[in-house]
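The chain that follows stands alone, in the form predicted on its own, written as structure tokens.
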Amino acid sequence: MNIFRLLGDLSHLLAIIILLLKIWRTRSCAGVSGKSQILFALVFTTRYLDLFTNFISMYNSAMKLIYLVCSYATVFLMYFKFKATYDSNHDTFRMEFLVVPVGGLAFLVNHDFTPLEILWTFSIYLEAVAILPQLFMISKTGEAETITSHYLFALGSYRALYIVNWVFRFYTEGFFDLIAIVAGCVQTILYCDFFYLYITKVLKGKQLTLPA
């Protein structure tokens, strides 16, 4: 554990809390992609299958459990509790275009050809692109609520901080995980345009709108 990983974890947790509070307080999931949330739930499920068999620390187990519970809670709120507010007309990204290629890649490129390792690798690859339905939804509507923008910024910051964590670990521990690093870089690149719009608009009190 180092400060960059801790900040990354806290940023990730903050993103999840922001999203849940947004949905619960407004009693609406308008502007949120349910498909991205399903993909994130799939990411955590396939990554944390070792939750009760591989104990590392109380912190590690607690964070795994929190991510799992919160991801399924978000899906429940969107597809059951506040289903009437879900904008399915704009959330049209085809999830199979991500899940199938990622599954094939995880099967071919992994550290160890075992079921748990393949599923872990699948989760790493899928997390890198799971935000695409949300970004695609914003591109279709042309704008994003300020609270949704805060959620996306916190989520993007988590991955950017993890890249710094990997650099730090490489120089201090000699640790190097090419699969995680490449996937993390891809994920961060997907957020670059959003980061620019967030800094130039949302932080100045304006609503995030995309150029016509």
Second form
Amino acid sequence: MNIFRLLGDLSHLLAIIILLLKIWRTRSCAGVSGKSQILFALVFTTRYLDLFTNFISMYNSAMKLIYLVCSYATVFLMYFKFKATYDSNHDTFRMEFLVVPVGGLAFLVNHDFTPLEILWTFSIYLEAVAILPQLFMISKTGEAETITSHYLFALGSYRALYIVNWVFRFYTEGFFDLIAIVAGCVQTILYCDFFYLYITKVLKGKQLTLPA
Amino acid sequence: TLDYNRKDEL
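Alongside the form predicted on its own that was just displayed, please also present the structure of the form predicted together with its partner chain.
Below is the entire complex, every chain and molecule, led by the chain shown above.
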């Protein structure tokens, strides 16, 4: 474990908690893409199948459990408890356009052609593009609530910090995982225009609006 | 190369 990865995990945890609290306390999931949340729940499900077979540390197991519980709780709140506030008219990104190509790629490009490894690879590729429905929804509505933009900033920062962690691990341990690194770079690049808007607008107290 | 299957990251 290194400080970059710890900060990355905490940023990821913060993002998940921010979103869950936003929906729970405002009793509304307006402006939030339910499809992205379903994809994140799928990412954690396919990545943490080794939760009970491959014990790394208490921290690792606890975080995996928290991510799984919070992501399913968010999906539940959005599609059941606060379904009336779910903006399905703007959350129209076709998930199959992501899941099918990512599934195919996971079969073609992986480290080991075994079920667990292919599912792990699928989760890495899927996580890289899972935010697209959310970014697409914001581009359709042309704006995002401030709390949602904080959520996205924390979520985007997590994988950016992981990239620093991978560089650090490469130079200190010689460890690197090209699949995770390439997917992590794609994932972070997708946030770039949002990062620009967040830093130039939200941090100046303005509403996050996209140029129509 | 190191053992990839050392899945110690989240």
